[in-house]
Amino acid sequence: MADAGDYRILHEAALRDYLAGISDLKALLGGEPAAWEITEVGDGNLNLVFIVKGTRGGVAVKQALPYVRLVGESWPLPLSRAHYEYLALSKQAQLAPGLVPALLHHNETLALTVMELLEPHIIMRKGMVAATQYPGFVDDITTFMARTLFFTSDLALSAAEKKQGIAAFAGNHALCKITEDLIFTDPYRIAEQNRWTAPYLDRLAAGLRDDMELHVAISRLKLKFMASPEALLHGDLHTGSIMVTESQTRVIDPEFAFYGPMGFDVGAVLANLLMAYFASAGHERTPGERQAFESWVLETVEQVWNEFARKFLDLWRAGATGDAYPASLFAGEKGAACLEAERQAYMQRLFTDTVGFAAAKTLRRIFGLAHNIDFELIEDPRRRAISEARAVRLARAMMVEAGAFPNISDVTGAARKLRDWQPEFANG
């Protein structure tokens, strides 16, 4: 990896000069560099993000900072995450073409990547706060997940190829450590950076710290996250890392990419849909005005799992070439039947993982460091806390009572029942 000694943060003037020195980008943007419009738009937790527009076109520029932007220089972070993001985007573009932004330029030393400017796409989470429905989302996100997960797994790869893939991303451990702490550990203990909607959720926060059943369940999930390199994960696949129009979906920001359990990515998508569902009531101006949106969200939750499972199984049945489940062991009619039964069992285990990881992703967004605007933009803290408490109630059940959710319809059914549930503080 390149020496970071020449790294420098490129603010507007320096970025303009840098891009002007790259002939392909200068031509793509068009016009005189002095006239380019450069806007810093990064609203995430880690990086600088610029939109640059010239007379002919535009680009998006992302530069990693040597620390966590949300916290500041007191939390240093390796610049190498930009390298892993570039590797992941390159692989995802190969496996799921058209579902990630096109890569235009990468400078490893500067931890800087120039990408296609996605317009008129918006961050999906922002659209869902506004109750926008996205009819193309299910097909796109399930294609992305099925193809990126299947084709980087032992079902599609030789053992040597899989190990090479694991090795290529093994150095991204600093980003994995953030996940291990902020998702699987900190919400369940006293941690300086934890926060929640106080005082309404104080008792729930204390309950998380005292709930030993929950501690066992989250620890099992953490162990699986650390010790099960099943496939190349995006690693942070939430609705803030997805840009959409009504007909197009683009997955962005895979800097947390590594080889881990498939259910972590799928669970992240489902968790963020479920949080949008529970947050919806807090955004109502009149009762029932978002009913159609809420119905669409729960239908989408079911369709995301069902379509992902169908596409994943179709890829497997089409003639998997990986070293797992070698075809020579499953010859004939009896072998085919046994292999199909094993495929179904595999997907059931993956679903159980998905449900648990979805619960973990939900709880961290309510009690940990980084929260979702789905809830945060509910201005009245009591209304916000009511929505959050409903999500917490479901997430706790999903994590410790996995047997109660054998199918995705059991998850959406439980969410629907909690839509109007009132916690103790609701009328306080």
Given for the second form:
There are 2 protein chains.
Amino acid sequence: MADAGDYRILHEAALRDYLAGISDLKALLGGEPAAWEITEVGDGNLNLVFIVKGTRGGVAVKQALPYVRLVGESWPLPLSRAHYEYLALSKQAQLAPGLVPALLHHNETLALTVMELLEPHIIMRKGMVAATQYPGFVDDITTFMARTLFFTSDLALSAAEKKQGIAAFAGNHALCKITEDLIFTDPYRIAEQNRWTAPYLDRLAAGLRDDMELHVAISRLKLKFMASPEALLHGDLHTGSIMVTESQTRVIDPEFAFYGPMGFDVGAVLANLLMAYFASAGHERTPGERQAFESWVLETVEQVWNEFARKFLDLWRAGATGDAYPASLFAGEKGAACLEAERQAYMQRLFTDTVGFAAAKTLRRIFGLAHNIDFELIEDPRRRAISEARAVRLARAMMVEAGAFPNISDVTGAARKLRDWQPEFANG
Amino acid sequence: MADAGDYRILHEAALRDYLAGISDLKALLGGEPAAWEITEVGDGNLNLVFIVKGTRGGVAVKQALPYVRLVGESWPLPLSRAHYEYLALSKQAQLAPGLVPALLHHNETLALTVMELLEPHIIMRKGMVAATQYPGFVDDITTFMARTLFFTSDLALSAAEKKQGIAAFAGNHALCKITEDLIFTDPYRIAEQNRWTAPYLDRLAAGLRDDMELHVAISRLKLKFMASPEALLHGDLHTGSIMVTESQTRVIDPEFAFYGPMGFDVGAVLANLLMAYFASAGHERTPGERQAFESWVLETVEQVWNEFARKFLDLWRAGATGDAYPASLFAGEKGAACLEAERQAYMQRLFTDTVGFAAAKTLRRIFGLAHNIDFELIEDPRRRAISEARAVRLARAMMVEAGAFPNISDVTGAARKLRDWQPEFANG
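Switch from the form predicted alone to the form predicted together with a further copy of the same chain and print that structure.
Next comes the full complex, this chain leading.
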């Protein structure tokens, strides 16, 4: 892991020298180092990200800063997150080849990783604001989730391997703490960093702070997040962590990786699709112009869950080499039938978790510190607030009435019904 | 941790020399080392245990062997378990002072620990076979469990401290594996090491192997055991791991310690009390002679749960310094009421776990490798089998109909009804 003593921030000139000194990268980039085009593009909250282009090729360079970039040096954050990101990325590359950027170089001391330059991929969230459909997305993201989650779970690993994995990521607690605070705690209490679309959402924000049923629900989810190491999670799987073309998908930035509850990753994807759906009305310039996109989004929500569940179950049926549900206890026709019923029950429990975590991921984007451009780029604050209020209404129900959403179609059905729902302030 | 290179087994003479070389221990024992009385007393399954007495005092010495003592060198077992035992014992001594033996010396390389000699304490299981009541037991064991479980849980620790604890015990997976195999798997399938009171229990044993509802239930419990690090468990908290006098209780042998589900420890205590209850009829020489003891056992079962829950809740109400259920989300009168309701719901979930784990701990003692003297000392195999069959009947119901046991009085009520129940083979 990065040793703070030898760490230094590599700005443009130093980065150029550093890359020039690594022969493989120099060859890949091509031409004279002095001529390489280096651009800082980090629009995330935590790190420096450079795109470097030579005469032959390009790379992306990510370096962790010893503090939260969004906030500054007053909020220190350990460089070791680069170690965990590298560890997770390596594991994901092995389990879901072609769905994460290729790793080219890693320097623990500098907390720096050099990766394949993804071109012409864009951040999926940006594409969705522009109403772009991604026909390959469902297949890719469900393969990514099914394989990374299944193969790091007790269904595929021995208990010893699993414990080893948990221990290997246990040190990434500072990143987990960000999630624990910003997703599971702060939006529900007075916190300096909270913000929302005022004044329209003032009442909803106050409601969030007073709603004890919601506080119990979010606290149960928080406890599950902290104490249910079911599988190696990406840990931050929103549409800003996914780069796409119409035919390709790459999952990036797993620095929040740790062993946690699977529903947190799956819920993140669903929540961000649902937010894109509710935001869509706010981006509409003429009625109905984004209808095809919106239908695609809700179909995608359904397919993400259904395909994820199908692939996960297929992996389980084909390769349950782990210590959980040992085959020897489910021999014969009756055993096979009972195990299959239990697999379905397992997925149902996972779906319930997913619904709750999706709700948590939604509310934090509307009332917490980190917002998303789906909503933020709606310029008219009243229209933005209307979109947000619809998302909040669904999320609140998903969090406290999980039983009302036994199937993914119950979620999309509720979303569809809220598409044109008008909150009180809409005409106020 | 023990380095196999320098490890050697200390038999009597070598142990004498070793202890003589440690001035504190030499002084504590008193007199000439050559005159020290050294007796090997290990009746457990895994280790060497010596009692050493000098002219002034005595100590107990426990040394791990690189294999399972019960089976021999063909079943290797890592010496590192002595490290985890020492770690757990130190933590327990801090959290539940006076309820574990005092630690006097530890040598990582030799996988050896010297502890306070517990005199005139006896193994609780032996006392219960003799129908001895232990009036101080409820208070002591519930203090031990409430404090060790609460203070190592997310209710008392920060998420970072919790993850650190989990990682510190992750290496003890070989001991966890013994539990995973012998408790959660083998009794439910054909396994060479299984044994039971044949021929009387042959049908029940076959039933256990064919009962798919039970296989689903035990597999869910196994998964919970593997993937729910709720708190630092003792991991083997049966009445053979508890030494008692009528007024004192000491919990020993935490070499199975790891972060797991709390219900596993609480269930272990309840299961072993219930087995003592069912075994009691088999030890009866004249009808009713053990009635007072049996009443005390069932009262103790109820009080162990009730007092544990009361103490655990009191700790939670008084000192919830952990990251779970943050106080800031439950401010005001309404918040306090909701949090209290959630505490009760939390205990109800923990009780359901406890009931399931208690059932698992019971069935393994009747059909698996390791039996207990409660049943084994019933000489007449038919009487032994009758006692065992009653315990099996209750355990089966507890495992698959957990909903039928919402309160501990439902468990004791069911046990009482089975006291004189006659299985089919009773008059066969």
